[in-house]
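In the block that follows, a single chain appears as structure tokens, in the form predicted on its own.
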Amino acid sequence: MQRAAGHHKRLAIIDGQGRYSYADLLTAAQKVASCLLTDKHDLGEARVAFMVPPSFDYVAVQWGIWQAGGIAVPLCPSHPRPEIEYVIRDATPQIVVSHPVFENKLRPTAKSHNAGFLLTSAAANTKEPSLPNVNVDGRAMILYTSGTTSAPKGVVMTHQNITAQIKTLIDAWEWTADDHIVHVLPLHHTHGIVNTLLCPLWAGATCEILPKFDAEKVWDRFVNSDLTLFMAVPTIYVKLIASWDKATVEEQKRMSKACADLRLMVSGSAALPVTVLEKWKAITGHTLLERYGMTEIGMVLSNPLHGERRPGFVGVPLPGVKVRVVDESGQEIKEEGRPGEIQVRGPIVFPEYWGKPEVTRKAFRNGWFCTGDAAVIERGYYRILGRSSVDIIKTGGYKVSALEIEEALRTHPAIKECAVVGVDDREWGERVGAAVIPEAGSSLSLDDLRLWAKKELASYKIPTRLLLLDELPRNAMGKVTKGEIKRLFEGPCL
């Protein structure tokens, strides 16, 4: 926020309501802070949950909470009431801030949990307050994990953590004040908040926020704006490709040319299928930069901005980040090609899970955060094998990467999309189960799949269970929820 003052007149935010300078943003944030403080001088790290549509107002509320000395707890507008109540119950906010459009959804919940309630519209006529000095080591934000492998946990991030994460990406991806990014990601997740919102605002760049992802509108911004960057999840790139496929030849030429003019396009939050990377490169000329991170640690690995970007790999450690791969005894693995767990340390790493000291203690080993993700290092680059708990399948004495099997299955002509999980089995420990969305007009049997897979995979990696679906269950970031898929295998399958 101090940096924003130096960009006073530059364009900070574009949304559906208008265009706002950094001065506009700071003024709006101070008004929010005034509303939050009332007769207090400092919120003293009180939690403030807020639900605001993706917009200038969202940023003003987030920054206003920080300027008042509070801890920002963003709520996802698309989440059902039980998930919102879970976050409010767990974070125990002192205040809930709501955009008027969400008042009916949030006011009863705030009241039932004895939290104050404030509408964003109340900040319009407040005076500029006397603001507290914010401690860089103090807590700034609580983001909730997606809950794909367990109940969502509140990840506490300090101002110092957030600053370190931003500086790492500013350095690695060479953000400047001349950059312009279009923002289409959820704003309750580190990808949308740190990578795609706070990085451009730190650099003095322009962030154009769309209310939600719409493939046609994104293509329109590519063609009719001066964008320099774009960041998204794999499912968004799949939808953009589908939209391009439907366009006329002349439209496709304009769309491809517009994308080629961007300096950087990034994919993250889920594994990027090689087929998608190759198709996007054919359309736009861009080799998507794939990176790896988590809510608890921000971004830690990245393919290079300048240099080789290897399909299926997430690159090398980012500046200022320490990363290692360890075996089951906690010893660092030096040799390449041997799988182990990724561990991380450095100023980017979160200090605690909110209200869960024992879970926090178990998440660290000798100062290293244990990610629970398995990887191998090959020719210096990291390749993610998946979550140890859901993507590493233990079958007949072998440890198998579900992500590796998925990549192979996507090359089958009858498979549009797939997800692989371990299905509990008394004899084998786990069987390899494949949930598949067939291509339109295609048919697929388990026997046919197994016969085809013998040419692509080792025998112990070949699926022995097959489930045909119309769509895969996903969370708000487009990541497949494998726990739900495992439950689907409890019913009838092939």
Ligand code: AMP
Second form
Amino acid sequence: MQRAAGHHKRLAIIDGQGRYSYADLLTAAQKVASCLLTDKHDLGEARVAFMVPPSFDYVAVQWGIWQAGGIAVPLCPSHPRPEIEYVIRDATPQIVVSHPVFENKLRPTAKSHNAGFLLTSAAANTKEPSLPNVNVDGRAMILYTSGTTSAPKGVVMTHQNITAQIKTLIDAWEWTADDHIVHVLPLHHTHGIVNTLLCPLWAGATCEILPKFDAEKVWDRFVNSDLTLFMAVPTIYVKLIASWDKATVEEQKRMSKACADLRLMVSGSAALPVTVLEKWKAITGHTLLERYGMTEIGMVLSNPLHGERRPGFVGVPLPGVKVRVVDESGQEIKEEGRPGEIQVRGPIVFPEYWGKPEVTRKAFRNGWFCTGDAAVIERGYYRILGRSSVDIIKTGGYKVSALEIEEALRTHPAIKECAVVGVDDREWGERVGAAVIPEAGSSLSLDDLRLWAKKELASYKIPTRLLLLDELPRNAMGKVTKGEIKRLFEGPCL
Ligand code: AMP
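For comparison with the form predicted on its own, kindly provide the form predicted in complex with ligand AMP.
The complete assembly is shown below, putting the previous chain first.
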């Protein structure tokens, strides 16, 4: 925020309502801070939950909370009521801030949890407050993890964590004030908040915020705007490719040419299928830069901005981040090719799960954060094998990576999308189950799939259960929810 004052009249944000400079942003944030503080001088790390659509107003509220000394707890507008109630119950905010469009949804919830309620519209006419000095080691934000394996946990991030995470990416991806990004990601998740919103604002760049992802609108921005960067999750690239496929040849030429003007396109938050990377390269000329990160630690591994971006790999540790792979006894694995758990330490690492000291304690070993992700280093680059709890399938004494099997299955001509899970089995421990969306007009039987897979995979990795679906269940970030897929296998399958 201090840096924003230096960027002053530069264009900070574009949204559906207008264009705003850094000075506009600071003024709007101060008004929010003033409303939050009322007669207090400092919120003293009170939690402030807020639900505001992706827009200039969202950022004004986030920065206003920070200026007033509060902890920002963003709520996801598309989450169902029980999930929002869960966050409010867990974070126990002192105040809930709501855009008027969410008033009916949030006012009763705030009341039933004895929290104050503030509409963003109330901040418009307030005077300049005197602001507290915010301690950089103090808590700044609580983000709720998607909870693929357990109830969501509140990940506490300090101002210092966020600053370190931003600086790492500014260095690695060479953000400058001349950058211009279009923002299409949810704003309750680290990818949308740190990588695509706070990085450009730190650099003095312009962030153009779309209310939600819409493939046609994004292509329109690629074609009709002077964007320099784009960042998204793999499913978004899949949708952009589908939209390109539908366009006329003339339009396709224009769309592809527009992408050539961007300097960087990044994918992360889930494994980027090699087939998607290759198709995107074929239509835009860009080799997507794939990186790996997590809410608790920000971004830690990345393919290089300059240098080889290797398909199927997430690159090497980012500057200032310590990363290692350890075996089950906690020993660092020094040799290449042997899988283990990714552990991380450094100023980017979060200090605690909100209100869960025991869970926090178990998440660290000798100062290293245990990610729960398995990986292997090959020719100097990390390859993610998946989350140990859901993606590492233990079948007949073997440990196999669901991500590796998915990568192979995607090369089958009749498979459009797939997700592999372990299906509980008395004899094998787990069996390899493949949930598949077939290509339009194609059919697929388990026998055909197994016969084909013999040429691609070791016998113990070949699926023995097949489920044909029209859609894969996904969360608000577009990540496949494997717990739901596992449950689907409890019903009839092939
Ligand atoms: P979240 O905290 O919601 O960002 O989820 C973090 C998890 O997403 C990580 O622990 C990984 O399991 C997964 N993830 C993030 N980036 C990648 C990637 N490039 N490839 C594979 N998995 C990823």
